[in-house]
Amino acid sequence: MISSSAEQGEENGRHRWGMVIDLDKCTGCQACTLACQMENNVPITGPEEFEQGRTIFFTEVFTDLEGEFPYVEGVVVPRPCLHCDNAPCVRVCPVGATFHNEHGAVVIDYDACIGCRFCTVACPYTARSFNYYTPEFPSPLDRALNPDVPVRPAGVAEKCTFCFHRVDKALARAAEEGRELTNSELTLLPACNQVCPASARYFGDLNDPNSTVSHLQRSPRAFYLLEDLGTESKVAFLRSE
């Protein structure tokens, strides 16, 4: 079923970004996690913060084992923000700091965020982090900071953005060239997709029925995390065959 926000996006001719992750291809290498941290200036936290649950990840890779010895199979599930059309985080934000941008991605206005953490509690996917400390990037890490992404201050929530800064740049470049972005270009736009050695991740426009992500989300292998909650996630997963 198409959500109301998706229908509005189609009527206004906007893009509606979505992602598909093929669990048959994912090896759990964590390259996506590391690339995301570097691309988005995610501060590195130490073991003490980890024990307190204060680490920051925009995307994580969860692993588990299924079956009984000796018939055990590893299960790997990457989890970015799922950019839900019916996002609980958007509904509970008391100041409107969390909202859908013009292309349907869930983003945060860091200047408006008051640090109440309602959104981090409301997210059923634990896809949000809270910045407990002033971010520090000691040398030589400071030389790797991405000038296209603001460093978030202490006291705000943060999360995956679908690398919308990369998407906006690509859209502007294509507009200057008088053309549309191709499926192959879109697939590699988010940093996590670009570095995936197994090509397990796809990104594109769900408003385009002929896009790769639209095609894959119609696959019989496609499923959504906690779909019964009605969040209308824009990230689908392909189950192992």
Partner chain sequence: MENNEEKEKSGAPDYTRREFVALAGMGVAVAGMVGVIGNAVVTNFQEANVSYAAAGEETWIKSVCQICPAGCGVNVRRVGDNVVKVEGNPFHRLNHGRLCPKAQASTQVLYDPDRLQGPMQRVGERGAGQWEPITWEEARARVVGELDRLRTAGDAHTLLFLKGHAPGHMSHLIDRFCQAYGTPNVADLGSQCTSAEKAAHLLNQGWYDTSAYDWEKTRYVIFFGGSFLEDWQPQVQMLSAYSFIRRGRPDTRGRIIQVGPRLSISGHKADEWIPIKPGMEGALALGLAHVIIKENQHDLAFIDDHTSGFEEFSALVLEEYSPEAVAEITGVPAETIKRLAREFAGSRPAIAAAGQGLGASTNALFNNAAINALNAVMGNIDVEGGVLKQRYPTFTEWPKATLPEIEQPRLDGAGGPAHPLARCVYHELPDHILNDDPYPVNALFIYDCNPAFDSPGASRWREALAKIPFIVSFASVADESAVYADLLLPDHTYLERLMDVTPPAGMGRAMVGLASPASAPLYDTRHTGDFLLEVASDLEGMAEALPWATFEELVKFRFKGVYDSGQGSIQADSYDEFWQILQERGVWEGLRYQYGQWDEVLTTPSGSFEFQMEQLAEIANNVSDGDGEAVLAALGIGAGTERALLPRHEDPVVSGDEENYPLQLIPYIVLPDAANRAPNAPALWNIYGLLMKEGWGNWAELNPETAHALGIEDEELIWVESPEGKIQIKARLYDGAMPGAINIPLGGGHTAGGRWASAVSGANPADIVTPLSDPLAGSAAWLGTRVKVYKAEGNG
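And the form predicted together with its partner chain, for comparison with the form predicted on its own?
Next comes a single chain, given without company.
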């Protein structure tokens, strides 16, 4: 399966982006959450929106605690969009506004999105948000907007893009220099990965069986969230010991 898609990838120059998050390294610091928001022009909201669950996080950290004092065991799991191959959000979109781009990332055409929110409900990982409000960046906060990423208007769904604007820019720059991106360069491309103080996040090409992410996804520690749903996500997690 991997080799066949790898061959296919080599033929048409396509990548199949994937990610691995090592829960044994993750510290729950949430730098990923904010680096993502700053990179991707996520609108500024306040306590009311937060209370209603309408604050937008492309990547978010969740925790859980089992047991009773003093026998308690906690877990901390960061969750970006998992960019499923068999993505429920893509299947339910009535207008084809959400789709896999050429490198396998699940993306949204904000112009085509009709705001029905089927996708936000269909996603078993709650990775998709709906833009309930006209995005606001009270002046002069608008000066910090990243010109590489569009601000999404009210009434559309939005989510993690695997930072394709950063990835594509780096690919183009490497092509210009007549070379391929190395694994260590690739791994830092999404904003969440670049910031991670624990170096717990990896990014790369699952079409390349020798990439870091391919290696790690074959690790005995690797697992996928709600794997039995058959979503075939491209983000694997490495179990903590």
